[in-house]
Amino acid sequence: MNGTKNLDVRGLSCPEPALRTRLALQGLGTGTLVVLVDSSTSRNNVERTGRQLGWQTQALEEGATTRITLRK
């Protein structure tokens, strides 16, 4: 299923952001997932999760929030 999905995991403690990202990516299959995080730990874990599942990741810091775009 192609498409774009947004996931806001700001304020959640690890490993919750990575777990929610994994579930969203598995449900999406292909397309784009934009994940909003608010800590460097969450950023690292979400990016690592995406790469492990074969997704391309790109992070953009926007103030206190980082927008991680995952594409496949």
Given for the second form:
Amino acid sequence: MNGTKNLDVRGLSCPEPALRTRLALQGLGTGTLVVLVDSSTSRNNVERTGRQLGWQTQALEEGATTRITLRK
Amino acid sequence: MSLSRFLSSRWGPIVTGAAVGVLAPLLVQQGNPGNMGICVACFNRDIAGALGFHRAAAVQYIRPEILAFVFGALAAALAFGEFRPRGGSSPLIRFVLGMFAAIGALVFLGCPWRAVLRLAGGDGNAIPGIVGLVAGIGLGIVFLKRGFSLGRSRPAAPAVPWVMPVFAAVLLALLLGAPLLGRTPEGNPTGPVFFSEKGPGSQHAPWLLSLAAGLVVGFLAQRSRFCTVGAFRDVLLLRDAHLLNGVVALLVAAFATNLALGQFHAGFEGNPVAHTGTSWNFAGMVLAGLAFTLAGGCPGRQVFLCGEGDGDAGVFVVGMIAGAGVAHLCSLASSPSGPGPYGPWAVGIGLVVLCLFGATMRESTTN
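Form predicted together with its partner chain, following the form predicted alone:
First the chain shown before, then all remaining chains and molecules of the complex.
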């Protein structure tokens, strides 16, 4: 199923950012997921989760927030 | 590859774990208690004793390793642009989690780091502890899958991230200065810091060596996100072995270093600062593992987060120090002869309280 989903995990503790990203990616199957994070730990974990599931990741820093776009 | 990118790569946790695995046995050789080169729970317990928060005369010392963890992580966070003031994610719940984490760990007699270090020193009693740790993490994962959350932290005032580094600096000053500001009823100088004259608290490496080792570990661990609880959690929950590689490196490096130093003694009886009560070695670490999982990371990770501006982690660490005080004031902590008289009760109560947290805390109820 194709689609776009947004996910805001700013301020959440480990492992919630990666867990929520994983569940969202598995729910989407294919498409685009945009994840907002506010720490480099969350950024690393979200990107690694995406890559493990075969999604392409692209990060864009916007002030204190990083917007990670995952596509498959 | 820059140091920053290297430490955030798959090699980061491995290098950090290997560093801990080499440095901890070296600290034992230099005077730290057996199989306790570094133990975040035991060392917080010693700090609690040194500050007079409990009266167990054998476990009182301001451990420089813990202070240096904060300083090393602070240096790394500043160097890599990761110093970020934040807080406000259920701080009181985190305090209680810290208390029960310390109590559970002191029923086992060690934090997750020491569980691995005990195994690497040949102490078979570490096995039920590690199995219990994984079971506690598994229980925490059940709650995480059901939506458990302590809620979101928010950007904090500029003073917040400096509280724990300044606290650590004050403790270092108290260690080095050892002022005698109090008076006994007889008028003799005493306190506010107390140092063991015998027992584990009296066993310590030279403070400068302890400080240097802690600085190295704190610096590496901040950037690599080394976490002994996240290691098992991420494998079970996310099928991700990134952090587990660090724990394996710790175990292998500590085993090799212990062998090289003649500190490996396989067996169940007569191990340093350990007891043979399998059930309570297991159950204590179930409680600790659950507490660490609900709080988001192992005690070492919580101390490192203190250095990068996380006020909530600071509350957890203060909770651990308070819990360690309670554990010894109320005879909850174990000794080499076995569990304390009320330790099993505390484990049971802790599991009930933490399961209530796990079942009831959702993001919608925490914001």
